[in-house]
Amino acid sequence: MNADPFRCISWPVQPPLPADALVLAPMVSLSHRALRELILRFGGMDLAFTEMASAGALVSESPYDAWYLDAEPEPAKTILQFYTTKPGRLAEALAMVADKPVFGVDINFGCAAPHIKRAGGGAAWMREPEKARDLVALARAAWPRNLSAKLRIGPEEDYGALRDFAQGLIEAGIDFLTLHPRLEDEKFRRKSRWDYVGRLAAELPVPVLGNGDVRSFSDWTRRRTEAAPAGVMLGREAVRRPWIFALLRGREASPDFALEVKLRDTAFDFLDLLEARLPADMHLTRARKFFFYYADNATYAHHLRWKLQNAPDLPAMRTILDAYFEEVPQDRVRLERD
């Protein structure tokens, strides 16, 4: 057996991807422990990604990446996501998280943020398929458990190039992958192309998950029927409605299912979790990011969002929320069906 130090820990056989998985997407400033705990209280979520972390920053002992990679409260349902610009840094980072009993590690090949791409990370790897394959092979040698990749269509609409890129990753050792079916530089205004998910799912020998534009039970059922993915990943809708996974599973079990949601209590629960689980200098940015989406549940969403985005701290946010739900009591509790 290879004496590689990355393989010094003996792990049990890794669990397979849950059937028809519902998965929380990796979202910067959003997919942190506080949000994951809030969602888990409602139930229905099979797996969750952490925020995207920089392998280089972790190796350089950044004060924040340990928080980004906090896999609690259910590590066995959590996937650590990394982006890297240098293969060696990823291998070093994997050695540093080797003792975390997580479901797996994901390599980001889809982030299109300009500063990430300019540095050679995220979607930049899709322009260099051979180097991406070598990166996965190095990660596979360093990480004996579940290894996945998240990618976009690529710089242009070329299904053959996408399939070949994905096939190269699989040959290098990827266990499953997630496709966000938009082009490298497309924003959310452009509809995701789930036909790409369906074609990959039908042709590739590993499970393929789809991510994009799933906001309701009807969206979920349509995507499953059209593309037959191994699972569906939700991002912003899970921030807007942290109970969405529970709602989908409930509707799947019974067409008459409805979920009573306490909007006020959920908002306060999130703030409590944020204070308990993240360092103080992350509180305000994470709260503003969360409420940018969560405020959509309010009758007067624009009014509430503006106030919360301009609040100077969490106590001020609590005051704003208290005042709003006092003035609009009908928003405190809602029955969700779709």
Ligand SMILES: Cc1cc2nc3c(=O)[nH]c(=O)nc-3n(C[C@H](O)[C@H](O)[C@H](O)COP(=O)(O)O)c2cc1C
The other form holds:
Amino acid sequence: MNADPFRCISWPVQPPLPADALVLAPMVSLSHRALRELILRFGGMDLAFTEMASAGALVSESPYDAWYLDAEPEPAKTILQFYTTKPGRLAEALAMVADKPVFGVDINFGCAAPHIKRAGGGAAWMREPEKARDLVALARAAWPRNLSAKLRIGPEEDYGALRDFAQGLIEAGIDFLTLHPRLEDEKFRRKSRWDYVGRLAAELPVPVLGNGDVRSFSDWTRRRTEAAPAGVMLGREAVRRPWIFALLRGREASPDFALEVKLRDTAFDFLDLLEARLPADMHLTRARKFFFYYADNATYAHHLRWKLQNAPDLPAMRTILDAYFEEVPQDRVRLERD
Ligand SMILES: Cc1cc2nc3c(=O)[nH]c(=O)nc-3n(C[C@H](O)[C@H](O)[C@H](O)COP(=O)(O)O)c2cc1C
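What does the same protein look like in the form predicted together with the named molecule, given that the last one was the form predicted alone?
Following is the full complex, with the preceding chain placed first.
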């Protein structure tokens, strides 16, 4: 007899977090199926978060949330991220995704976008530890598989408050958490504070993923040594260099590892995937967002970024890319080591 019949019916085994996991971060307009498939062409990552979807919008059948929550091509490695302003909405949304064979669901406690915080979602929950705990307890009851939380440090530098907040969520039932160690309203100019990751990872009884400013093999090695997280999540660098996960694993296996990357072809592959996997009215915004970061690979990054940001459609982007790589042929292929 199994003591927990709910778990045993459809999900007999709860997959554990892969050891030393490399994880794609949730990023609005960026962490979609086309990006995951592009990364997969280089070998993939251990786990990937979707961009955050609004539980309320999903429940009210907004046309876009189904796309945000598309877990293909590797649902078993995908974590659906939700933000919510009301606990009941999250429970309803979880019932709606119950059939998806995903790795898990994550609750966003870190988004500091003013309209979301004002409505009581994202980082606003970190100011209400009791309510956040109740939210997790409700989600736990509604969702039998992996349940995680993504946090920032909180409204101010107070390690004890952060630890207590995290401890409350753990008692309410989360299986692991991710810390992006910046304060609630801090922008990317301020460095992430990885000492907070190290302390949480050492003190909490669940795995803690660390996230923030990991851009190279050197960064990854340093953060793992200093903070010993259960895994590392990468956001912007995975857009800038969709091959970064392959590079990290390759360098880990051999210090001589180098990856030959076709910059031009990768850009075109991305546009093809975007057209194949997302609806037409999402193409231009997603392409602009992707190239905002990817253009950093070009020798004349400023120039290429500006042109792509102003392109009216994807065919125009292809023309701009063709012209750029004709003019700067040395940028077509690059050898990456760090
Ligand atoms: C464009 C953009 C969108 C983001 N959207 C989300 C989101 O939907 N949910 C979330 O928890 N964090 C979001 N974040 C934060 C990232 O997940 C991550 O915590 C942050 O970028 C730091 O990691 P990085 O330095 O590796 O980029 C977003 C970040 C960026 C740049």
